[in-house]
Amino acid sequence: MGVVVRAEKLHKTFGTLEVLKGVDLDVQEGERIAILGKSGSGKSTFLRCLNFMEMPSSGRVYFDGAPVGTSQAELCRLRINVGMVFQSLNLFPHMTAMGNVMEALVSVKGMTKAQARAIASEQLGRVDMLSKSESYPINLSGGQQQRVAIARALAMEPRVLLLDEPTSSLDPELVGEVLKVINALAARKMTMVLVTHELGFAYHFASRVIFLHDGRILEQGTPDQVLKNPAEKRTQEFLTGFNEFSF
C-alpha cells in the first residue's frame, strides 16, 4: 500500500479571499477518507484542486509520486485516474443514462461504441441502474441521477474516487440509496475521498476522518478519535449539534 495522491502546501485564493491555506495530505491506496467541516471551510475547493477542476494558487499535487500540473498530458492522466462525483447532478440532459456513462469512454479513452456500451452496462448494473439505461436524466429521480454519475466515474476505472457532498442536493428519502452504493465501493477497498455532512455515515465509512477549518486541516485521525473524542475546541464545537446521535 502506497501513496496514490499527495497534496503538498496547497493554497487557493479567489481574488483577495484565501480559501486554502497550506493543506498537506497523503491519500494511501485503499484508504477511505471523510472530510468534514462547516460551510466555507474549503472542503469542496480542496477536492476540486486535487484533480485540477480548480487550479491551485500554489503548492503541488502528486499522483503516484510524480508532480501534476505542468503539462496537459499530466492533467489528462490525473483526471482519468482520479474520478469525481459532484454535489450537483450534472449529467448531460440530452443523453440517456447509458449515453452519459459511455461518453468519456468513447471520447477520452477512444473505445468503440460496442466496447463502451459493454463497460457502461456493467457499471450501471453495479449501481442498480441497468433497468433505467435508456432513460433521460429528466425522467430519473435525484438519487437515480447520482447513481448514474457514480457509474460514469467508475467506468473510467479510476484509482481514486473523489465525492463532493454527493447527497447534499437530494431529498432525504433518496440519500440512503446513494450512500448504499458508496458503502458497496468501500467494501471493495476502493480508494475514496468523501466530503460529507452525513456524520453517522462518515463514522462507519471512513478509515480516516479529517476536520477542515478555515482552509487548514485542524484535526485528523480515526473516526473514534475525531468524531467521538476530538482534541480541538473547534472540532468539538462543530460536533456539538450532533452529539445527541450515536455513531
Contents of the next structure:
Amino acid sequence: MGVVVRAEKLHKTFGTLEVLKGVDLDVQEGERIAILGKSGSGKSTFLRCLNFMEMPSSGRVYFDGAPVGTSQAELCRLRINVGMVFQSLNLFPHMTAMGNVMEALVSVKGMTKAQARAIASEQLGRVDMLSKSESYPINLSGGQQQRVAIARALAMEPRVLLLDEPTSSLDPELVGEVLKVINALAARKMTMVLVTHELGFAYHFASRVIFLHDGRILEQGTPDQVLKNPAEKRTQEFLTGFNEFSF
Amino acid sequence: MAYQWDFSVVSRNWDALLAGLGNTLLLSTASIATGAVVGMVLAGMRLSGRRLLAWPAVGVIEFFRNTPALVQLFWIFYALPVLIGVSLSSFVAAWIAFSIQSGAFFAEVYRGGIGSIERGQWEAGRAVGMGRVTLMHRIIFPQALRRMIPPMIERSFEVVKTTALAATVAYADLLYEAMSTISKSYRPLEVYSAVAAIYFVVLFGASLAAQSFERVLKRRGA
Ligand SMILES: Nc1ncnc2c1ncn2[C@@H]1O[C@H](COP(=O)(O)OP(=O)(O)O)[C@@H](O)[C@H]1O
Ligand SMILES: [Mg+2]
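The form predicted alone done, now the form predicted in complex with the partner chain:
Let us now look at the entire complex, which starts with that chain.
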C-alpha cells in the first residue's frame, strides 16, 4: 500500500476565473474515492488536472512519489498509468468496439495486433461486450459505449482510473449496467477516483468521500461521515438537495 | 435570316480539341495534386500554434483567396520572370499559380475538417497516452478526411474550370485550341458551344462519379 497519485496545492485559473483554489489529495493504492459537489464547483477540472488533461496553473502532481513533468513523453507515460473515462463517452467512431480497445495497445504500447486483440477480448469480456466487439459505436447504446470506453481505459493497465460522471449522459435505464461494471472493478481492488451525482452508489462504492466546494475540499471522510453525518453546513445543504436518494 | 449551324467545324478539328482537353486535364491534375500538398503544408503551418509558421501561412492563404486567379497567373507568367531572370513556360506558370491558389483553398478545407472534430476525440486519444503525431494520424485525420472529401471534390472542380484561364498565356488547353480553331473557321457559335458541352460532360460525369463515391464512403460508417 502506498500513495499512487498525489496532488499538491493544485490551482487552476481559466482567464480570471479561479476554479481550483489549492487542492491537496493523496490517492492510496486500492482506494475508491468519490468526489461530490455542486455543478461548477471544479470537480471535473480537478480530475482533469490529475492526468494533465488540464495543465494546473500551479501546484504539483506526483505519480509513485515522483513529480510529473510537462514534456510530452512524461505526460503520455502518466496517462497510461492514470486512465480516464469521460461523461461524454468519446469512443472513436471510425473504429469498432474491438478497434477502440486495441488502438492504443498497438499505437502507444507497440504491441502486435494479435497481442492487442487478446487483451482487448479479455477486457471486452469483463464489461460483457465481447458479443458486440465488431460493432461500431453508432450502433451501440450509451451504456454499451461507456462499457467499451471503460474496457479501453483498462486495457492500458492503469494504476488509477479516473471517472468523470460516467453515467450522467446515459438514459436512466442504462445507468445500472455501467455502475455494475464499476462495482466489479471495485471488487478487484482497482484504485478509482469517481466524480458522481449518484449518491446512493457513492455510499456503497467509496472508501472515501470528498466534498468539493468552490474549488476547495470542504469536507472528506468515510461515506458514513460525509453522507450521513456531514459536519459542514454546505455539505448538509448539498445533500438535502438530493431528497430522493436512499442508502 | 436564320443562322446556318455547321458543326462540321467541330468534327474537322476534333483532334485538336481533344488534345486541348488532354492538356486541360493534365494541368488540372497537376495543379490539384500539387495544391493538395501545398494545402497540407499551409494548414500544418497554420495549425502549428507557432506564430513564425502560422502568420506566413495565413498571409499566403488570404492573399491567394482574395485576388483574382487571372492576376495571379499574369503575375507569375509576366512579372516573376523579371524578378528571377528565368522565363517560365505557360504550363509551368499556370501550374504554379493554380497549385498555390488551390492550395490556399485546400488548406482551409483541411483546417475546417480538422477543426470539426470534437474536443472529446482529442481528449480520448490523449487519455490513452497518445502523442501528438499518433493522435493526428490514428484518430483525428481519419475522421477529418471523411468530412474533407466532399469539399475537396467541390474545390477540384473549381480548379478544372479555373485552368481555362491558362489559354490567356497561350497554354494549349481546350479553350486555347477552341480559340485557334475559331480564328481559322470564324465559327465561334459552334465551337464555343462544343467547348461548353465538353466541359459539362467531363465535370458532370466526374460529379456523378464523386457522388456515388461519397455514398460508398457513407455506407462504410461514420
Ligand atoms: N476550459 C475551460 N475554460 C473556461 N472555463 C472553464 C473551462 N473548464 C471549466 N471551466 C469553468 O470552471 C468551473 C468549474 O468547472 P468544472 O470543473 O467542469 O465543474 P464541475 O465538474 O464541478 O461541474 C465552471 O465555472 C466552468 O465554467
Ligand atoms: Mg463536471
